[in-house]
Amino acid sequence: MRTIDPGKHAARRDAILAAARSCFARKGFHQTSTAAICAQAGMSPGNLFHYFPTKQAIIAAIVDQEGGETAAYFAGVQASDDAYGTLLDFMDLVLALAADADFAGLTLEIAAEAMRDTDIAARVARNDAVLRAGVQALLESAAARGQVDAALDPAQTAGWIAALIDGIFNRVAVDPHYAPPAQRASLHLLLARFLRPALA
């Protein structure tokens, strides 16, 4: 039996996911054929199906990959002494990702597929819980340092920030003139008025 090189296997798998991300973002999930993904990845259909038996398995893996990236991001920032500043940095990252046409398109495709497929919906919900937990932990740390209003409920506030993030991506979808990075100052002001402790 041929021995599988784990490094090469992971690299090929990641190459397929990267190709699929690009195709789904540009053409949509249902409009993208496996042949198009193969062409983008530079491999035969037989090779692709060795890694992913269906197109549905590919989008599920993309959602899981994004969840892992989100968890890793928040794990890497929780020790920050400036939790409020770290939260603003995260929102700046959201604006940058929303400005990336492929990333924004893929995000909306995944959201649409979650409405149709219960398995994708469950994976998206799990990712959302990871994001909200990460934001909540930052809010709790910031409140303990007097950087945000301690009277705010951290879980509910994290939910509102998650809703704001969803709104940014939806605005990109419906308004061709909306430029996310140009909203940075307004976003920071909005968050400051919402989160910062009230002046005595």
Given for the second form:
There are 2 protein chains.
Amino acid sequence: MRTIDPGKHAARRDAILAAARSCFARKGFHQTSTAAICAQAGMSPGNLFHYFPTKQAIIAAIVDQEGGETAAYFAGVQASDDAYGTLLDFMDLVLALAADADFAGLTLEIAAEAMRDTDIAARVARNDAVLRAGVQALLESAAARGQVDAALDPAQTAGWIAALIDGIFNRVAVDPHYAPPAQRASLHLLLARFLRPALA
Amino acid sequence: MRTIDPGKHAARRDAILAAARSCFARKGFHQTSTAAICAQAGMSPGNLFHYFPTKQAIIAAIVDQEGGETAAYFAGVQASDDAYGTLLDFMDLVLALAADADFAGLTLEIAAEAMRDTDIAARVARNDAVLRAGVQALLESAAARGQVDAALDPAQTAGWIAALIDGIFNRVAVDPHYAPPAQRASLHLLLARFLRPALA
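Switch over from the form predicted on its own to the form predicted in complex with a further copy of the same chain, please.
Full complex below, order starting with the chain above.
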């Protein structure tokens, strides 16, 4: 019986996901074959099957990987003393990710797939709930410190910030002149006007 | 030689586009065959070919149709005396369209396709420019009447409103509890805080 090295297995799995992300971002889920993913990852179809039984399983793993990264990000920043500054930092990270055409393309592809596949939709919904909870916690912490208007409903406000984040990724697809990093100042202005306590 | 009745031709073309929209919204572009569109439209593949040579031509026509509707909408509202109220009406229409799962699904599908197909991307960019120009004209008219803070850059602000619109359609895909019409009050609040002149 062959023994499995868990570290090696995880590394190989990550390499497959990285290869698949690159293929999916360029051609979309349904125009990418598992053969193309194998070629990109430099492995045989038989070997790929040890890690992921289907292409759908690879898509699901990519969505879950993004969810894990979002959860880790928010777990790492919730203790901040400057919750509003932390929120702005997060939005700057979103702009940086949107400037990566592969990342933006994959994000749109996942949203479109969620409309058609209930398993992907459930995983995407879980990730989205994690993101909104993380933003909501920052908003509540900022409101407690007087950095954000306490009259704003934190859950609904977090929903609008999530919509803005989605919208930033969409802009990359629909407006060829959209340069995410150049949006930073106007995004901070929008957030300040929307979130800051009204001047007395 | 057969003569073509232009009215009949246009009606048949519209019926094909409606059938294709419904197929694409449910299964996506690449998982929909032209045979499925023919079945939905109740016509033969040979007949479909008289109207659209390829599936890609149908997708392009759907995108152009949406662009035409956007242009007609803004052409009809620019003379309004209450530009801010007109903008809110438009955002209410967006919420109504987002509540239509087929419309929302097709919107996401088109954005994802624009990342992969340069012809679709050019058509989507044209539509997006029409939408942003329409919103910008409303913002400028509202600013001239003191309804919107004249210090806000109208083009950049229109870009953020376009991002919000994109985000609303995305929310439908990623949050199963998102009910667009229930967002109306908080959307109006966000827009008021973002856009209204600061109180002196």
